[in-house]
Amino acid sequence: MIKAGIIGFGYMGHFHYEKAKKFDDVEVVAALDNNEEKLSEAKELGMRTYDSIDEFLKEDMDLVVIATPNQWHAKFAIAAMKAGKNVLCEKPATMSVKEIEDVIAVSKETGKFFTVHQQRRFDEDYRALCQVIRSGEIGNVTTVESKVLGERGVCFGWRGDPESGGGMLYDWGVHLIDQMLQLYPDEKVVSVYARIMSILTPAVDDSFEINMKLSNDVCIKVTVTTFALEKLPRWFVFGDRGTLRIENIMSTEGRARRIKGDVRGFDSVVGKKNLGPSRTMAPLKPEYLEEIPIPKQEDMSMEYWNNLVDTLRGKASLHVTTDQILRQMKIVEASFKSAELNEVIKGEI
């Protein structure tokens, strides 16, 4: 059996315990938490219960899931992996590029792993993105645009709180960019520049907009904002052949379309005069162009699980690996510096 421990019982804490409960050959075997509610809760289910780190790292385990608000991630990670036990650790990895160098260096001296939740790799949306990105269906792209807007204008819970590493940047950048990178995972970042603002939650930005360029001259536009009232499509991107959108998270609602053959945006107004206020932005003619199906995909949700539990079994090799996540949060800490800065930050990330 692969015994597991959990460290915050919280909302995330259950859905791993979830997670962990479809293997036949995975068990939960102890909980660790500073509320009385969620240590019963977890009794209930059939865990020891812990509060004291030292206790719960003295259970036999071979992996802990750390489930806690961010400014605890580095912290339980080096001491887990000090006590012989592999980390699964929730997004953030932590609050900066010294913490998880921190943990890196701690992982390679022990020999267990650390990897971080970054299951939006497996989203529907994403992977029809890159399949029709990678097919080249649309041209050569220059552009791609990542929205993720909410309605309520609020973070909840301990996202609110600065010392507990609150803030959208935190909760979804962290996914945005991890999603980006792996997009064209041979390309540096070669600028970035952000805005990052609190618009209705002052105590942490609860909006933000990141500007990356490539080292292929991609540009990467990720937005998140929690107060939207009107949407906009999940994915936008421009190619030199045509243009795909798809509408919303989790669903490849949408349409891609491109022009035909060696058609040219100019050859349909050559010699026309009467085609709107502006023959520069006058739209082709429908015959001109040709609609792309966006693909279908299989469901993945259990994909980051599966590849962890074969990890365990060494069976595989993790999905999430340390020098992706190390990037990631290079690519945090410089969006947070342009916004305080209000500078382009150029580099090789």
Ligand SMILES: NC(=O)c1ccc[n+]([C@@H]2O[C@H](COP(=O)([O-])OP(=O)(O)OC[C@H]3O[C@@H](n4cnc5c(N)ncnc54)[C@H](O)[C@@H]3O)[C@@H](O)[C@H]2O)c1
Second form
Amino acid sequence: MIKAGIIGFGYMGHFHYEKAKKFDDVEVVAALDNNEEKLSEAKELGMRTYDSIDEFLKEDMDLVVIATPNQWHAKFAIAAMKAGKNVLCEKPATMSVKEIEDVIAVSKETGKFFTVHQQRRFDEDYRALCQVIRSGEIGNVTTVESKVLGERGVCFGWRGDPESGGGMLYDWGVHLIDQMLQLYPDEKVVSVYARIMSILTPAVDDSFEINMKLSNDVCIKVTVTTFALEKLPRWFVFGDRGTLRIENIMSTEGRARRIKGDVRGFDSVVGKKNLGPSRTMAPLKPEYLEEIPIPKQEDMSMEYWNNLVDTLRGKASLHVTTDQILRQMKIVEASFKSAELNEVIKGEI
Ligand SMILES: NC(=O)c1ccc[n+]([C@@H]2O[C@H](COP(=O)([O-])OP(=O)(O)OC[C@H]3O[C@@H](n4cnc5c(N)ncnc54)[C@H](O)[C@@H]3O)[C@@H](O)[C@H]2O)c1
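Could you present the same protein in the form predicted in complex with this ligand, rather than the form predicted alone shown above?
The next block holds the full complex; its first chain is the one shown before.
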């Protein structure tokens, strides 16, 4: 049996408990939380419960899942690995590059793995996007825009507290940065420019925009806000032969179109009376365009946990590695720095 324990039995603690339950050879034996109610919930599910990390880590466990607010991730990860446990940590891995470097050093020293729950790599919308881009059907991509917009306008609970690691860059930001780095894993990020804003939650960032330029000249734009009362597509991609839009997260609804051949002169645009104020920007005649189907995607919502358990069984290697997470945290840090200085941060990340 693979024995696991959970630190932080809130929303994501329960999520991981449910995932673990799907495996016959995984048993969640213990939980640690600083909230009595959460500990009672864990006890009812048959776990031994703790309010002290030292006592919790005396349990015989192969895996510790960390699902607390963000400021505790590094501290608990280091303690767990030093106690001989592998670690699955919720995102963001840590709150700084220095912290992730310390965590990686302990992972190397102890031989215990540290991985992060970047499960949005397996979302349908993202996999469809990767498939269309990699097929070359829309030509060479020049810009990829990734947007997540909400309406509530506030970051509630610990998400609105800077000391707990609140704010949207540590929240959705790390998922969206991870997706972009995985889309182009062999390219370097050569510049980062970010605006980070507090629109309705003064203490933390509730909105941000990050522009990254990659070494292949692709421009990446990531936008998150908790307050937008109109929708924009989840993904918008410009290629030099076509354009792709995907409307929503976890869905492949959208449209991809490409031009059939060379479009020259004004004969290719729709009739003169439809040109509007600009011939340059006039729409193409439909016969110059072809639609590219957006491929449907299978449900891969168990992929992250399947890979985790296979790794624990010694049959796979981890999808989410420390090298990838270190890179991601460097982008997060460059974004904070860029926003603070209102400067483009250049380098090779
Ligand atoms: N991967 C994802 O899609 C995803 C989605 C949501 C949240 N998360 C991440 O999961 C983590 C938890 O988020 P959540 O929404 O489950 O929060 P939550 O508030 O629902 O749960 C956090 C739990 O941690 C406990 N806790 C707080 N401080 C503690 C401490 N010092 N020691 C022990 N327990 C402590 C709380 O009592 C609570 O039970 C965060 O890091 C968040 O970014 C990831």
